[in-house]
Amino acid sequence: MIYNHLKNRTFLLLLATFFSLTLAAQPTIENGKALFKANCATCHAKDMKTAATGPALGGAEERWADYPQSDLYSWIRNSAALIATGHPRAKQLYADWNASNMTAFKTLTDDDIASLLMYVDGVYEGTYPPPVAGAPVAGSGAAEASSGFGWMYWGLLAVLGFLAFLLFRVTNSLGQIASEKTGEKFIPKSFLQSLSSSGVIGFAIFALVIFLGYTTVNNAVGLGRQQGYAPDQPIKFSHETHAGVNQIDCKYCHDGARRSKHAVIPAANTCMNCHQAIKNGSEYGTAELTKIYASVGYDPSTNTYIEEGKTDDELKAIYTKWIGDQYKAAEGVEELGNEGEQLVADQWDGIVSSLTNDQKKTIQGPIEWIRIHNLPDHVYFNHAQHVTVGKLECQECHGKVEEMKVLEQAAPLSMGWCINCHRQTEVQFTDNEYYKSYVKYHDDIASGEREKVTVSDIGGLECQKCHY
C-alpha cells in the first residue's frame, strides 16, 4: 500500500512539473507590445512621451507610486469602477481629461498588465527595442523583475524534477522491500519507464486535446482579423504627408464617410484636384505622381488630357518624356545620358507593372488599390452614422493616420472591441438634430437624473443593429 501511495505521489509531482511548464505565464515585453497595439495605440501616443487622445503613458508607475500597485492595475482594467469608489488619483485623472472614461479592459490579467507596463517603460526609457538586434532589454526595473520571475519558474521546475526522481528511487526501494517480505520477485523500473505509465500517457493525451482545442478556437476567433496589416499599394501614398503635414481633411478625399455607409477610396480625379497644379515634391519621386497621370490619361507636359485611342508606345513616349524632363531639371543637365535613360526606363517599367495585371491590360483606368479594413459580410457598419451623427473622428477607429507613411489597420475591429466602444462612448445629444426624438433622455439630463447617454443606452448592443 505504501508503494502504491508513493507511486501516486510521484505521478502528481510529474503532473505539477508538466503544469509548471505549460501553464506558468510570465510578463514579457513582446506580449506587452502586442497588448499595446491591440488596446492602447488608438488613444495613446506610441512614443509614450506625447499626450494624444489620452495622456502620455511613460512614467505611469512613478505617478501612481503613492498608491498600491493593485490600484494602478484596477485603473487600467476598469477606470470607471475605480472612479466610482472615490479613489483620489482616479478622480483627478478623470477631471484632468475632460471627464472622459478610458475603455474598460476587464479581461486583462495581472501578467498582461505587467507586460504592458514593461513595454511602456522600455519605450519611454529608450531600452526597447534593443539597440543591437537580439540584445537583452536592460535598464528597466520591470524587465529585471521579469527576468527574476522567469528564473523562479525554472528553479521550481528543477526542484520538482529532482523530487520526482527522488520519489521514484524511494518507490523502487520500498517496492523491493515489500517484495522480499512477500517472497515475490521484484523487477525495478527505470525512470523513463515510469514516465510511460498509462496514467502519464493518458494525462498527456488529455493535455494535448485541451491545447489543440484552445488553439483551434483561438485561431477561429481571430480568422479574418488583420490588425497591423499594411500591404504595398500600387501607388506609394503617404497619409503623413497629406493628412499630417498638409492637414487635408480625411473627408475631403473619403467623401462617402460623411454621407453613406462606405467611406470610399477616392478616384484619381480627386487626386487631380491638387496634382494638376502640384507636379513635383513627392517624397517617393516622379514615378508615383506619373502613375496618377497615366491612370486618368493626363499629359503633365502639356497640361491636357490625352485623346482616346493612343497606343501603348504612344503613351510610353508621352510619359517617358515627362519623366526625362523632370530628371534633367533636377540634375541641371540638357541630355539624359546613360544613367538618366536607364532611370527613365526603370521608372516606366515600374509604372506599367503597378497599373496593369492579368485582367487590366492598360495603364489607363481605375487604380486597383488593396483594401485594408474589411469587416465580415454579416456585419453592418455605416460610416455616416458614426461620422455625421455620432460625430466621431476618423482616428477613433483608424488610428493616427496623419502619422502613417504606409497606412495600416490600427484597431482589431473585433466584436468585443466594438461592444466596448458602444458601452463607453457618450452620445453627443447637444445640438444634434438626429437625437431630438429621445425626449426622455433630454429631460433626464436637464433635471440632473442622468449625466450622460451611452450608445448602449439607445440600443447599441442589440444584435440586429450590427448583424443582418
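What I would like now is the form predicted in complex with heme C, since the data block earlier showed the form predicted alone; can you produce it?
Next up is only this chain, free of partner chains and other molecules.
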C-alpha cells in the first residue's frame, strides 16, 4: 500500500527529490535576476529604462513581437549569428549600436532566457521587487520561497485538500457498501474525524517534504549552480592561456586542492608573481592586466607598491597615465589625441566597473571572482580526499579546463553524478597508505576472491558520508 511506502524515509526523500527537480525546472524571476547580474549588467542598465553600452532592455519583447519568440532567444544566445542571417530587427539594432557588440551566451537554456525576460519585465513595469513592507532581502532563500509560493504551493495544497476529501468520501461509501452486505450498522465518520487519521498525517508530511525539497533546489538554482554556468568574471582570466598554452600547473594556483577541503581561488598576489614582469598581453594589451595592479595597489610605471591613503583622483591619475603611456608607445605617438583619450577613458571605466560594486566602493582590495561551483550547504565535499587520496585528475570532474577561455561548470554536481562515479571508480587500493586498515579487502584481493574495490565498497554510498 502506498502509505506503507510513505513510512519509509528513504523512499520519501527520493520522491521529494523527484518532485522538487520537476518543479524546479521552471523559469523564475529570481533566477533571472541572478543571471542578469552575472551576464548582462555590465552593458545593460539595471533600471531597464536607460541606455548604457547596450540599449535599455525594458519593452524588448514588444519590440520583437513581429517575429517568432525564438528569434529573440537566438539573439540573446548569439546576436552576431542572427545579424549574419540578415534578420531585419537584428540588422536594425546592429546599425543603431554599431560601436559595440553583444557577447554571445550560448549556454543559456530556454528557461534561463525566459527567467531573464521575466526579470526585465518585472523591473521595467515596477512590479519587481514586490513592494512589501519588511520584505526579505532579494536573492535570499526566503525571497526565493515566497516568489514561488504565489501559485505553486497554494495549487499543491488545494490539490492535496481535494484528494483528502475525495478519499474521505470513498472510504465512507465503501464502509456503507460493506455494512449493507454484512447487515451491520455503519456509522459514517465526519470529515474532521477522518482528517486526524494516520493516512492523512502521512500525506501532510509528504507535502511538507515536497515543499522543503523544492525550496532547496530552487535556492541552489537561483545561486547559478548549474551545468554549463560560465559567468563573465571581473578580469578576463583565461585558463586556456595559463593552464593550456603556458602549461602552468593547476596546483600552482589552486594549491588547496592537494591538502584541504577547498581548492581555493588564488589571491592577486599569486598573479603578481608573473604579472609584475608580464605587463602587456598579446590579447588585451594592458586593459585586463591593469585591473590586477589596481586591485593590489601596484604602480606599473614605477614598479612600486603605492602607499596607502591616496584619493580616488590620485589613483585614477596613476593608472590613466600608465594606460596612456602604453597607448603612446604602441602607436608611436607623442600625444594621446582624441582616439587615445577615448581609449584611456574607456579602459578606466572598465577598471572601475569591474572592481567595484554596490558593496565594494573602492578599486583596491581582493578581486571579487564570481563563484561558479557551489554545492548546497548540506553536502560535504573534500578536494584532498579526491585529489590526494583518490588520485583523481582535476579534469575528471571539471572537464578540459585547459581549453576553456571562459571557465564553465562541466559537471552537473548532482547527487546522481557523485554516486555514479563512486559505484564505478575503483579505488587505488593496493599501494595506498590510506587504505591500510581495510584488512579483509586486502586479504580478498590477495586470495583472488575479489578483483577490485570500488568507492561504494568502502562506504561511498552511505548518506552520512556526504550529508552533514
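Numbering follows the first chain given and starts at 1. C-alpha atoms forming the largest set that superposes within 1.5 Å between two forms make up the rigid core. Keep in mind it's a predicted model, so treat the numbers as computed, not measured.
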| query | finding |
| --- | --- |
| Did Leu174 shift 2 Å or more between these two forms, C-alpha, core superposed | yes |
| Lys33: Cα shift of 2 Å or greater between these two forms (core-aligned) | yes |
| Core-aligned CA displacement of Asp313 at least 2 Å between these two forms | no |
| Per-residue CA shift, Gly59 (Å; core superposed between these two forms) | 47.2 |
